[in-house]
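Listed next as structure tokens is one chain, alone, in the form predicted alone.
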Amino acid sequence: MSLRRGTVAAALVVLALYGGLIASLAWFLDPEALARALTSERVLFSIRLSLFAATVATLLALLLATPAAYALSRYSFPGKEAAETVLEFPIIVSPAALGAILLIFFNNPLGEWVQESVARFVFTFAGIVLAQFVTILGVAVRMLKAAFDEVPAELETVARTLGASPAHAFRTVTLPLAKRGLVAAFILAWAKAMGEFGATLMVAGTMAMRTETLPIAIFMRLASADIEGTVALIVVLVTIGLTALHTARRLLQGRVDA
């Protein structure tokens, strides 16, 4: 078997695996259950909550990830290797364990002070945002660092020789050139936040019409043996997620072709 045939076959196996899992939903997909889900006040609340929380968490993540990624891309500083290693923390630790760590933190003296003096996170909307933020931050930094790595540092140097300050060069040269990567990072981080379950469950709980995000609503439907309702909600989540991922892929492809 030639290299081309072997690698293409492997790619098609990956497609068949995930595509087959998605297609298998059709066996239990009930159009009436899907219509009921899309008109249910509780489900619509879960969808709105997920969309809003994911957007807030992603914006906050990019607000911190952008300067952090730029520092990792451009500068050498004490602790840089440790910072790059810690970015993998949400990958090597399961979301449920990450949520448990957050709960343990809020039972420490410092965490109790944060809850009493800053904001309450456990079993609240803020807890949903925090769980999603912690889960996606590392991904956002990694993607943004890759975007900044593709911008030649020499262009910033030229801008500074023409009188621009480092901050001005960053805003007017680096950010515009990394725009596609920034948008793609936002979309991918947002999609991951939309599907976040384990950490959100641990920190915010499963309170209907309060902290029940779409992934938690899927879990609750499955726990009550409502297979048709579960499949309907999965279809909604998969549709939102795949649409976001397709958009990000097109943006990244455009960045490569440019």
Second form
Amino acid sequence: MSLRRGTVAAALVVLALYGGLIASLAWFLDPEALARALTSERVLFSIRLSLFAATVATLLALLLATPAAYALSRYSFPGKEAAETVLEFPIIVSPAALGAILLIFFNNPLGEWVQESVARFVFTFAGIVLAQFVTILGVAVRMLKAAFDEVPAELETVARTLGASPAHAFRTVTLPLAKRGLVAAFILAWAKAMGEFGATLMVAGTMAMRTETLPIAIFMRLASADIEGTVALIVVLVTIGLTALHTARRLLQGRVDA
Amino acid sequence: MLEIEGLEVHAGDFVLRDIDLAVAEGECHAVLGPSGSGKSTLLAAVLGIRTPVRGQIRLAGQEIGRLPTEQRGLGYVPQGLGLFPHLSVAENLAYSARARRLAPPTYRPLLDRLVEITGIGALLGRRPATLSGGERQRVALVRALATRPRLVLLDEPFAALNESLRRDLWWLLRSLGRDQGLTVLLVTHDLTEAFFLAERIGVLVDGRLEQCGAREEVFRRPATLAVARFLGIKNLLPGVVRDGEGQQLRVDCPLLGGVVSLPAGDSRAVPGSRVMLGIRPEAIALRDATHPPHDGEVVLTGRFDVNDLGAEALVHFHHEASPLVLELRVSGRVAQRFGLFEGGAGTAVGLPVEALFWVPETRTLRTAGT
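Let me have the form predicted in complex with the partner chain next, following on from the form predicted alone.
Up next: the whole complex, starting with the chain shown before.
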């Protein structure tokens, strides 16, 4: 078997695996159940909650990830290597464990003080955002760092010899050139936040019409043996997620072609 | 204009040390050196990207070592040119004026003049990616010069161009330099480029400025073995200093048949110290072996290997009485006249002692004037 044939076959196996799993939903997909789900107040709440929480969590993550990624891309500083290593922490630790760690934190004196004096996170909307934020932050930093790495630092130096302050050079040179990477990072982080389940379950619980995000709603339907309802919600989640990922892929493609 | 004194800069494990360099106003000063010699680190310190560990960098009398890059009054053209790919040529050229919030009357006349001299007027609406190598080069130069920099830093800016285009741009830069009275610090590994553009040359090897002087001085009398080797001089013969008398130095060089007396130069050598005698390949002459030698010339006989390079011939001379091999460069016509392509029987080489230079065998022996 030639290298081309072998590698193409592997790529098609990947497609068949995920495509097959998605296609298998059709076996239990009941259009009526889907219509019912899309008009159910509880499901619509879950969709709105997921969309809103994922957007807030992603914006907050990018707010911290953008300067952090820039520093990791451009500067040497004590703790840089450890900071880079810890970016993979949410991937290594399972989301459920990450949620459990958050829950444990809110039960120690400092966490209790945060709950009392700053904001309540356990079993609240803020808890959902926090769980998603912690899960996606590492990925967001990693992707943004890659975007900044692609912009030669030399351009910033030239901008500064042309009279630009570091902030002006960042705003007028680095940021526009990293724009596609930034948008792609936003979409991928947002899609990951949309699908987040384990950490959200631990921190925010499963309260209907309060903390029940779309992935949690799927879990609740399955737990009550409502297969058609589960499939209908999965289809909604898959549609939102795949649309986001496809957009990200197109943006990244554009970056490579540019 | 630029004065660097006792500069030491660290870049990871690499150390650039004891750098003393002065560039006069309106002068082009080249810093030559092989890859990894510290040229970019030196530029990074002048640019303000790397903070010196010690030493001073003064520009027009002002200490700039701790100033932010944007306040140093520098123009900079890096090897990659640094054109902003998301901006048009016109936007690239106006970037500085916008960053500094200058009113058009303050920068437009100079910018227009530079655009006219360099002939890039037709490119203003285009993006850098659509320009040829030479066009990009001109745009980068104009952008750097339009800021009226006190000092222009050029970091191998012509490295990516073909020979013909490179020469065109050398001429352009030279005329721009005269037109605008530019003070330039040029970093390059290209000897021809440095000798074409610069009045003074410094040679940087392993983080040390081995020699700094007028172009002709560096060309004809390398101060150290490292400089001689970097300049591509292969004719280096070991010798021992016998003594010195005034402007002359007597060196015992067995490969040249005994004691030769050569110009001492600005430096002193201790009798008994080991040195290397050198001579540039084009300084060695061909002679008819049957004629008596010229005054002040060491004549050697042997056989020749010739490689025809087109306009000139690269010749290896093998001395008949020793393992000495000398490299010569002569014109193709001269090589033909002396029958070198047929083995060169009856031809000798003449080494004018005036053209011989000496360098210490180790770096530490020669200090004054280097």
